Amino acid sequence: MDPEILNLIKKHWPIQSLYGLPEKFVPGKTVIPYSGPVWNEEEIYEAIHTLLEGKWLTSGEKVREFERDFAAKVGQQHSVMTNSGSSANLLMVAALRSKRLYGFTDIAIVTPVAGFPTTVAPILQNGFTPLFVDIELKTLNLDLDQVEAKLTPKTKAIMFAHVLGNPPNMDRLMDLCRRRDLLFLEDTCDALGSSWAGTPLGGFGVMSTCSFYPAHHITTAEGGTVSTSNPDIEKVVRSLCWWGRDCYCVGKANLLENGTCGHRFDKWLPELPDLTIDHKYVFTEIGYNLKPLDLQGAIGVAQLKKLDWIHKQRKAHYEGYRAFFSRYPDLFRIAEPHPKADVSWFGFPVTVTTNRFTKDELTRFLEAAKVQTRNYFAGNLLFHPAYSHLGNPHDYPNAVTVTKSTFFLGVSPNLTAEQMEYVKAKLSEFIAAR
């Protein structure tokens, strides 16, 4: 590292635009995140370094030694990263288009109602049609009777996000997926860390999507990645993200002066067979520029490295809550993880099941005594605008349910012991007053 720019970092650390790191904390002042960014002096070095001293700016060398290293992470062959998560799962829907692919063109996906509605806007972007099932209550995930009842020819594929890092019963989605000819789109934007029988949450899918969003597991400011161990889909989707451009040199292959082709220039345009043309220019997919910067590469290579820590500061917070809510059974129900999963939880979800006091109440009350609280995300989305045209909501009851009584608290390797004996003294007191 270089010791001027590190001691410069150092004179200014914290960075007042890294909000939810540690802080001196006063009770009923600080507030108590429901998450924020794992960082410190060296992400902010290693992207001032690769800005100053490296090659790219745009997408380079940075960014590819992330997707070699996230790719093994998750246990794929291959990852694409992207400028944030909501593109990766555009991009894993739009690669089901393409005619090196699937070519599909009407098809049905399957997909929870309640959720983050950035796993089901690219499913209607791509012209396609969301199957929607409601969830279990006890997982907070998908339900799979009803995936099993709701089966039509027209359907090819499921798309989730494993709810706050906790997966469904992998071993029967995955045989559902096997007998049914289905594709197995895996959103593990909350779930990153997470694993099923040994194998991580990200591995399962013929795609899978990631995002680094700042309140995320790791974050690159903004960014995710598609990964796949499928080498022709790593070409589609990276193609979808650059422009939709054929050429597929990556980072410093762009220098070569034959490309990694081996024939940059060549006759590339079947109906222009005499026309030397070069592949940079050529185009075989109505794509898109979702590319990160090679900075966002440099802090991604920085944050893998704190992941297994990171892990289990969230696994640690969970176990916290949980000991703290078991003690309610009767005024709350706690999402608990299938004894095949290792859960590296985005929050502790809380779903409040008495009629003593509402979700609303509750929440209002840790927020007024500086706790940040979320919702089960937009619920069931068929009550919110953009969606209502879809369905009627009240087809899902347990989707209204979660959205009516559901929230969760955060688990962030930021909480403090501190912070966390103070939120269950805040929740004993609303307790004890109602």
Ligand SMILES: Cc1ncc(COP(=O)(O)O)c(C=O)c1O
Second form
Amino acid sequence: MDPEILNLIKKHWPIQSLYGLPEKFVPGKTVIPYSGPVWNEEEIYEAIHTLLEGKWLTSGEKVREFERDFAAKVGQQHSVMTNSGSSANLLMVAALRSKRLYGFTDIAIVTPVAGFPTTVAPILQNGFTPLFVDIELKTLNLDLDQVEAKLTPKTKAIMFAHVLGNPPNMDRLMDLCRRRDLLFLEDTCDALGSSWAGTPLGGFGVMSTCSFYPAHHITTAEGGTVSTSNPDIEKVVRSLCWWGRDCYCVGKANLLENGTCGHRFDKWLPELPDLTIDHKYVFTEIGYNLKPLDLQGAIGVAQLKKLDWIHKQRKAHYEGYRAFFSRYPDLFRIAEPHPKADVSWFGFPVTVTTNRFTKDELTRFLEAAKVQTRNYFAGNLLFHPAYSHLGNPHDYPNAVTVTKSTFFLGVSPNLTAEQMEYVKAKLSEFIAAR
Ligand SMILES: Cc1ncc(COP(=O)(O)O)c(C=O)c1O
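Based on the form predicted on its own presented above, generate the structure block for the form predicted in complex with the named molecule.
Following is the full complex, with the preceding chain placed first.
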């Protein structure tokens, strides 16, 4: 590290408006964010250093390094970094269409009706049919009984996000995928660091995705990954991400005279057997450009080193809220992890089950007290204008319930003990007044 740059960064750290880390917590005045980046000088340094070095602006060696580190973290052989988690989901589903892989054109993909929209949007964007199932109220995860009951011969895959980091019964799910010959597309955007019986989430799917948006476990500002242990899938996903090109040189391999393939300039087009062309301009997929910047890779490398600590903090904060909310079983339902799951919580989900007050009243009270809360994302997607033509939301009663009655509190590592005590005191005050 260049000490001069580092000292300058330290002088300006923390950048308060951007990261919301004021020096002193003033109860009722300071906003308690539901999440936020866990960055220090290292991330800023890595970003600046990558720019100053100037070798790679778009995806280069730092993205390559991050991809290697990330794949190892989730127990897959390969990762392709993207510019967002939504892009990663889009690529994961688009890969199913590739002539080099499955060549699917008209299939159904089972998916829960409640959650984040870009877990479902790629199914529609690729011309496939979402086969919706309801969720279970206990964990908010998809209802596996309904999955079994609804499968059709057209159903080739199952795609869902582990809800706020908490997986469904993965033994049952993987058994179901094997028995019914389903590809598992694993959205791990909210679950980095969680595991099931020692296997990291993100390591179960034939492909898995992650997001590095600032609210997530680690952040590269924007960013995502598709991970897989199948090298053919990796090639297709990278190609789709990189304009559809056939060339699979990554990072400094791009500088090799003859490329990774060893014959960069060759007779690549069968219909033009005499023409020598550059492999970089041979297109095997109908692709996009969803690549990240190299500085995102650099930040990601620094972030991954903090993941174990982030996991411990998120878990400890979950436990803190669990101890509080379990005192009120008549008022709230909270999500408990399966005994085989070690959960890196994205948030602390709470469902209001009483009629003494509504979720809306409680969250408005908390927001007025400067405690940020969040809905369980879209809730039931069929209530939303973009998705309403796809079915009747009321056919999925549990998803209706969570839309009305579920919210989550933040368990970010940035949450201090003092702030958590304040949130609990505010909750007690609200409950006592009802
Ligand atoms: C479960 C889930 N999937 C996908 C995404 C999309 O990720 P991104 O915001 O990086 O596009 C999110 C939200 O951030 C999410 O929570």
